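First comes one chain, alone, set out as structure tokens in the form predicted on its own.
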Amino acid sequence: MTVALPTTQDIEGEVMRLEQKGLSLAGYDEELLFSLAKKTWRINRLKKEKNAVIPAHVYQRAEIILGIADFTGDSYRLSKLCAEATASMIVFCGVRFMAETAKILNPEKTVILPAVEAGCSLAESITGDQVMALRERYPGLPAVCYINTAADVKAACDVVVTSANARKILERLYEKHPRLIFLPDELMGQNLARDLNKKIGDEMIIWNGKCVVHEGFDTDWVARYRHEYPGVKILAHTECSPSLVEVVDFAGGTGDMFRFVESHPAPYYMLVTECGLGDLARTKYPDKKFVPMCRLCPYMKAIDLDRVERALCDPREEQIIAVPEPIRIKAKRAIDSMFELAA
């Protein structure tokens, strides 16, 4: 397909654009902005005439976020915003298991997951036979999947939580259920039975999968911060490990760690999680100070603006993905559980 050429007027208007995004506000030079305008007024283009949708994570890039997303958020809200999508193609700016999400949910629509390596070391600590084997093992427990999962462990499954939903949901389920199985995330696992009061094993069977980015900050640094920073509010993910949130000032999900800065004032915020979200909170809170403390995440980075406009004018068969209907229907079943309890 061919991709029509903006002229030095469209560049300059998306030049401003950008800028006016933010883009400025988290290091971009002029130079670079230049270079990104052409891309992103050439994809913005193409969305048009493909009549396509790209939501992005948090963790994206923030061009992707800023230039070329129709909306942005944590997988939570990328969820319900993609069952309410009326483009005929939706191009995920994220992970596979969230591109699996929107297929699932957008079963008529095309879903592209423009870098087919976008893969996630949590999701891929768990296949869904091993579920099934761990609910034979534990027959008659709830089984209940974080939504860092593949299509096929979500279709094992009972019922699907977030971080933002996961403690809501599971103190429900325990009004009915004395014990259930909560998996693939051993950190949150450990996180919840804390929060909920509940002895791991007894109560709470946890599976032993960990997030690359998030298994890798420890408490060592905090008193050091603290000095060196006086009055900084410490926010770390849920995915953390419980001896680093219970130090931390709050935990919780990546669309409860911008609440909690909106409605808590500091002198400095410091975001425990991956780099993506600091990048984002300096272009959104341009008043607020910002202490750097993340971690990248390959599979996240793997996307970028070329390889968003190649998956637009031609994907290639093994970036649409395709969810098997038998997997798809029982999925679904364990998401809409989700909205149910999350209500």
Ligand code: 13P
Second form
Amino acid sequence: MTVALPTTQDIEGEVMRLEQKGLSLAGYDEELLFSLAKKTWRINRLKKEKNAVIPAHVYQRAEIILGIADFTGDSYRLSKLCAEATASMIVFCGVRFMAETAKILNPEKTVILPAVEAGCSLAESITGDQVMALRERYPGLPAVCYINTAADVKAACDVVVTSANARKILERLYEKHPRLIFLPDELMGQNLARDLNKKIGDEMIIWNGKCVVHEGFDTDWVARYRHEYPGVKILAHTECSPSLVEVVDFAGGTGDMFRFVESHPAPYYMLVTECGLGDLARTKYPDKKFVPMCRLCPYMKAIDLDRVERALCDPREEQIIAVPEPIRIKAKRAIDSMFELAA
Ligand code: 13P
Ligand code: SF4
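Other form of same protein, the form predicted together with this ligand, not the form predicted on its own:
The complete assembly is shown below, putting the previous chain first.
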């Protein structure tokens, strides 16, 4: 497929659009904006020709979120919006479990993941067979999986949760069940168990998966930063360790962190999570100050504009997400239970 070439006027208009979207606030200079504008212009045009939609997770590069995405958000918001998408093609700028969730909810659409290596250390920590073995070991217990899991893991569980609704859904399940299985995030499981006052190994059976980004944040620096930035509000993702969660001002998912920033005035904020959230925060809240704090997710950052353009033009077989129908049906049941319980 040949892609139309933009005129100089098209590019100048696109540079202006990217500036207005806030890319300069994320540190992108004029030269960089010009080179990105040629790509975003072409991708946006291709998107229309192909009747495609681009969801982007908040950890994606700012030029993807602000330049080409149709909607953005945390895992929960993206799954909800994908369920309502009307385009015939979804080009997912996120990681594999997110693209798979979009496919589970939209079996009739072509779902493309532009970078095949965009996995997730949590999703890769457990297989569907391991979940089945766990369920055999603990018969009768409801199994709850974090959305950061592969389709066959979701299919082997009763309910899916995201960082935005895990606490609420577990609370509801504990009203009826004294014990449950939560997988695969060990640290999030420990945080939930502490919040809900449940005993790990007894009332909550957990797995040992970890997020390579969030497990690396320790607590040593917290007091020093509080001293250097008086009044700073420190926010951490619930995939971080309980020892860190204990000493910060707020812990939640990426969507919760933005809601906290919006509703709690402070001289500085520190977002203890993947770098993309801080970049986006600088463009979304230009009047607020964010202390640099950063770890890159190698999986999320595997996607760039060139890969999106190539995947839109001519997707390779391995970039097209496929979920076998029997697995899809069971996994959808667990996702639908989440939509019901989170409502
Ligand atoms: P959120 O749903 O909070 O955006 O989290 C997704 C994720 O992968 C965090 O590492
Ligand atoms: Fe997975 Fe962690 Fe990357 Fe999120 S940040 S996609 S949990 S590896």
